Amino acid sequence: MLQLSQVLLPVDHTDAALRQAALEVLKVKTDQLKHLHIKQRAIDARRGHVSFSYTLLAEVDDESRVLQQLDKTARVQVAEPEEYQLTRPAHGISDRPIIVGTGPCGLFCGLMLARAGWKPILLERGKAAGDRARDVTGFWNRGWAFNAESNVQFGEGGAGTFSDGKLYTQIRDREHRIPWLLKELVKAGAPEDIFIKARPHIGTDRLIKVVRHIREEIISLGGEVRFEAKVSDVVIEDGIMRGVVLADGSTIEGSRIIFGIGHSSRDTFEMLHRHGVPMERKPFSIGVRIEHPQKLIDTSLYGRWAGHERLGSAPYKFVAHCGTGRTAYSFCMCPGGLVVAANSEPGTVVTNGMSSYARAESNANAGFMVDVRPEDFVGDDVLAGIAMQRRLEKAAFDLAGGTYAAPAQLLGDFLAGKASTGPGKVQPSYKPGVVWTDLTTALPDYITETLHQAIPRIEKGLRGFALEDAVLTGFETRSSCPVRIPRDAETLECTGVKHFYPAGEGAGYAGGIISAAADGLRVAEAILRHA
């Protein structure tokens, strides 16, 4: 099989386009291609051109005498297989793995534990995903009281399952799993689309029946899932962690416990630190979201093609190096998405992206964040980082007048340093709602000046970025998490504390569902390989 590259078609090529391209780029007559096959499919959007750009797998006769008469300027080479080696336990163990965490990581830790026979206990302080989302849904739109222990950081499925959905991620996967992940996903009910496009998402719409399904397989194979089982202490003895505690009060053993907690778990992570359990500060992004007219961001990147059907609603990515030393970039960009309240704690206000899979919203919205560095947090505790994320969120909950509404801003009005009144042409997405006021009042220095420095230079690139018009929505926190638990390089335990797993966003290995599933499948690979 042959692995061609950067094959660029019009928006609107036919079927027999591709294949034509495909024929001359490897130089061969029809009878000669016996199978094509579309590997990846992206959109290709710059120098104000707008192609497909494709990665192709064919089968053609005599590959080798093919290879041979190309030159090298061709971009076919011979395709990598793309083979997941699962494995295989030694023997059985006399005891359940523990899994704390119900996310993209402990649901992927778990499925892979449960289909070698090992019968994981997976432990989730929130709800299932579907009363989950009526508690997300009622609190956003109904004026439901705010639940602490169910919300968009908590319950089945993690965080992501109330974002867009997105699956690319930036990490090297030599042993190909994220392969054999987006398999699994389509399996449990994504679109299959996900398979080919270069930056695949599934939609919070569809992200529920997905995790149900995971679910469902794992306690089919003897696995079993608790709700609003929250572990609020462990036992650790000698150095080695024996079990978990329970809210409740009851105390579950094992020899193998997994932590995939996420980002938010701000309880979990204290607890562990009064234990002792070595961490260590990383940097992280504090920022704002910004919304913009999903036309104007269409017509911006897609020119006489914004709109075409093959396209959908268009996405950005931007990154901008500022005087203050610092960077502003986009973070978990939304087409066609909404602004959701996504804090949890109470008293809080935190703001994210979501999107349905159509990406039929009328704003696009992104997290418009700065780098934070542990030297910028206030005193030399390790958890420094989680405070400063506190007190940023606990600032915007007052600044919107302490109703779980969002303090927002128009950017003309962040540029001329003056506070909002009301809404421009963008209509703010953001639920329960916004107070309009001055976000600079709130926000460290540096994260204002070089946002202000980022935006003429985004617009360089993103046409229509300054427009005055755009929403600002304080504040976005949760980018990563601010801590990282170490852990050896080879068995993946802590490196302090014995049969303790630390894995995935809220250990500090992951940003994203793709690589948090993908480093809970790591943790598994590492635990059957030392049974």
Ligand SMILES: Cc1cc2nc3c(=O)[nH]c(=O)nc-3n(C[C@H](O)[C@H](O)[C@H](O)COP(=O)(O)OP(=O)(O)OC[C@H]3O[C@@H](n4cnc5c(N)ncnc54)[C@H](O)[C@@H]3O)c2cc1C
The other form holds:
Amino acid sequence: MLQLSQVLLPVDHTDAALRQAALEVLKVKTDQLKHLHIKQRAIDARRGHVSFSYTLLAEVDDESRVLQQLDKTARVQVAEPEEYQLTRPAHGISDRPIIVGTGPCGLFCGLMLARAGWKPILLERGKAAGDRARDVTGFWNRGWAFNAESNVQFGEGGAGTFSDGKLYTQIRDREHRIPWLLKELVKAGAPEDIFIKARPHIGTDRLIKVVRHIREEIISLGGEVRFEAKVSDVVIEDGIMRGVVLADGSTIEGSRIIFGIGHSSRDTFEMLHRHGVPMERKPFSIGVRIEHPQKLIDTSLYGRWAGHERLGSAPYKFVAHCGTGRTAYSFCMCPGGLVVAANSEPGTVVTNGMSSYARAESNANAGFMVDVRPEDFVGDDVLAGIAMQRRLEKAAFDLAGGTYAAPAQLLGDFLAGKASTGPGKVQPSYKPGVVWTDLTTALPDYITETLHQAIPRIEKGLRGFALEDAVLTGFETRSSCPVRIPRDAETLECTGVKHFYPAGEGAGYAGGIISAAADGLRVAEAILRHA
Ligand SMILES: Cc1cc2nc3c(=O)[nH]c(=O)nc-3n(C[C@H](O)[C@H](O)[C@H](O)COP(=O)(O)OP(=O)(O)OC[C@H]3O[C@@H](n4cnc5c(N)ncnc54)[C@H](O)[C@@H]3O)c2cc1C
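Could you present the same protein in the form predicted in complex with this ligand, rather than the form predicted on its own shown above?
Expanding to the full complex; the earlier chain stays at the top.
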């Protein structure tokens, strides 16, 4: 099989044109090309032109002769097999692994261990996806009280259940875990186009079904998934984790305890810290969510092709290195999406974004973030980064009048240094609503200054970004976890606490759905290899 890279075609090309382009790249006659398969399709929207850039797999007669005839500049090579080698357990099960958290990390770790016959017990502080969805949408849209155990951060599927479900990541994947994960996601109900899109996404509407399917498979293999089962304590003796204690006082003992708790389970980090579990401070980012009309973004990036059904709503990405010595960047951009309340503690406001599969809402939104370093934290405490997030989240709540509305400001007013009094042409999508104010009164000066400096820089590459009516909603604080729990490079146990496997985003080894799921697999593999 040969792999052809960067085969460019116009947006409205036909299937015949794709085949013709492959024949030309390969310099073969049509009857020599036995089979042509799309491996990946990216949208190339640089330098004012929009086209599709394909990676193709071709089966041809006499492959080595075809390759020899091509000159070295041709982007053709023998396709590498991308097979994920499943780890065989070193021996049979002795006791059941305990997995804390059913985010992508916990779920895929659980699925792998369940398929190996190890019947894992998954413990989740939040509710099952359906009940959780009722709590979350009730809080956003129907005035229901905020539920500190069932929200956008906590519950089946973890933090990514109410998201755009973007599945791209920059992690290295020599073991081919990612293609395997995509296959499992499709088996569980994700759209098949995630196989070929260079920037695949699932959307909240489908994610809820996907996580439910994975749970059902774990249970069908003898595993157990317990909801509203918060781990409130652990048993550690002589540097060995022996078990976990649930909020109802019951203890579950085990000799392989995986914590895939995400970045928001602050009470759990505090509990682990009290037990002397080693942790390190880690940089993260703080910012605001910015909303533009999606049509403006589409036109800016796709020009005359804006709105073409093959392109869908345009995503964007930017990085701006500023004179403050800091970097502003886009985070978790959601085309055709909504800004959502993503807090997990009462009396706080946190923003993030989500989309459905169709990405059909009228606004585009993205985190507009600035890097924050451990030296910015107040005090030497290892949890000082969490304290900083919490202060800002409480400030956002107070700034908007203490009702769970979010503080918001127009970009033009933000630049002019004045409070906003109402929306312009862009209606904010945040629910339960926004209060117009001056965000800079609560933001650290270096964040405000970096955002200010970044705006004209971003405008150069993304025309319309500096729109005066663009809405800024505050604050975005949960970009990643402010701590890392160190682990042994080989066994992946926490250094200093045996039988304890910190994993995923909360432990500092992932930043997104796919990287967290891949880390869950990595931990399952290590357990199966060494246990
Ligand atoms: C609104 C939003 C949108 C996002 N959009 C995207 C996106 O489009 N693409 C992307 O790649 N990433 C996105 N992310 C980030 C992504 O969701 C996370 O990186 C990912 O979910 C991390 O996976 P995880 O399994 O490590 O942790 P989590 O998904 O956070 O899961 C941790 C789970 O552990 C449970 N838990 C915590 N403590 C305990 C305890 N003590 N006892 C029992 N259970 C516990 C929690 O309830 C939670 O369900 C988004 C995040 C949010 C909040």
